[in-house]
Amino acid sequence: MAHHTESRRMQLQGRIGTWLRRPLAHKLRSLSNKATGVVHWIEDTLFEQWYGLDCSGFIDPHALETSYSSALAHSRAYQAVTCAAIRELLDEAKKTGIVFEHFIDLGSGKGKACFYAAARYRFRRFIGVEFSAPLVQAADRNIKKFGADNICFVNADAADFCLPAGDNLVYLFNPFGEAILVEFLKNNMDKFRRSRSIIAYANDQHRLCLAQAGFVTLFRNQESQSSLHQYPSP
């Protein structure tokens, strides 16, 4: 017993040790990533609790329940998007001038991006659309917290999802690979021409294939890796 408590006290000098060595920049941004995590983590826990909210978890991408066989090979773990990730994009699009209709998250979990952006802006309706049957019950019950007429949860695959008519702001939050976005955006390519609509990607992963589909960047703030694009006028 002995031998372990002086191990584990040894282990711990260590790791004190190398931390007091790192650079003084290094260990005043490592306790400012901290700092925000606490804080993000309590608004999160605040807005939650607010609404009556089950928004939180963690589900391997392999533990999704989903009718779309195909679709789960692209898929991403589900863990619900921060608040302040999605009012960075909110406010970012609303600098454009803009008013759009529809706030669509694609791959939207048990619905917290929705339900943040109803909570805080105007969209005339909120469509959140998950290939997960279990999350889209999820969602459902939340609205039942929630209390809102204007928020609707689809299970569909979002490489097959039609965009409605109108100016639409298309949420991401990395819900999937590459070959779900190109076939999302092939489908829906029409849409994005006739109107202005804007896709804010959070954790922008596959940024490139919007670049390559002809869309701009409108904003992006490297360190969140977040992002708004929008398909030129004509």
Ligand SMILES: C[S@@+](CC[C@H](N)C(=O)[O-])C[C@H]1O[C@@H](n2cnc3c(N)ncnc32)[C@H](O)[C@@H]1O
Second form
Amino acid sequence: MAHHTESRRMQLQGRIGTWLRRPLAHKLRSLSNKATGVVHWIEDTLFEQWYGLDCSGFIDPHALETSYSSALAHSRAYQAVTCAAIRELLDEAKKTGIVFEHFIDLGSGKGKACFYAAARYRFRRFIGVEFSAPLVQAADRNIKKFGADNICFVNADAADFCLPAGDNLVYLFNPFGEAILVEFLKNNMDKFRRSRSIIAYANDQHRLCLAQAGFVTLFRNQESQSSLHQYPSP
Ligand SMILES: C[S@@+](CC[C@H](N)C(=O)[O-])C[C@H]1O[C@@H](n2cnc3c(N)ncnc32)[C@H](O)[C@@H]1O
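Starting from the form predicted alone, produce the coordinates for the form predicted in complex with this ligand.
Below: every chain and molecule of the assembly, starting with the one above.
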């Protein structure tokens, strides 16, 4: 027991020593990142508590339940976006001056992005597309708490989803890999060509697919890895 306590103390001293030896700029950056993390955690907790939502949890892709088995191999984990991350994209989208009709969340999970957008921004309708039925059920339970009649969640593979006509803000929080994204773009290219719809991409790992499909980048934050993309008007 005494030996265990002694080794814990030495480990701690070692860690403190390493931290103290770091350059001042690194120390300040790491403290500032930790403080930002705490502020975001408080904001997210307050947001969910205020509306009585449950968007919690982290679900590994292999643990997701879905009947869309061919899409499962391309899925990323379920995790709700932070209020700060979605706000950055919605604020940038607002600066374009486009009055969007629909907010579409591809891979909507328990619905956090739709609820945040509905609470703070103006859209006519909010549609979440999610391929895991239990997550759609969780999002539907959240709608009851949130109390809105212009939000809906559909259980579908985003690859097959057809955008409604009009100007859409299509939001993604790194939900899936290239194969699904490319298929979704292929099925909706006509809608992007005929409207001023924008893709808002948080944790934009496959943004090159958008460039390859002819989209231009309107905004990108290298640090947060968030970006906005639009198909150029003729
Ligand atoms: C990182 S979570 C994002 C959750 C939510 N959009 C948010 O921002 O809080 C990604 C979600 O995409 C879903 N997903 C993965 N592949 C999908 C597909 N092909 N079609 C629809 N949803 C998919 C996953 O089940 C997961 O819930």
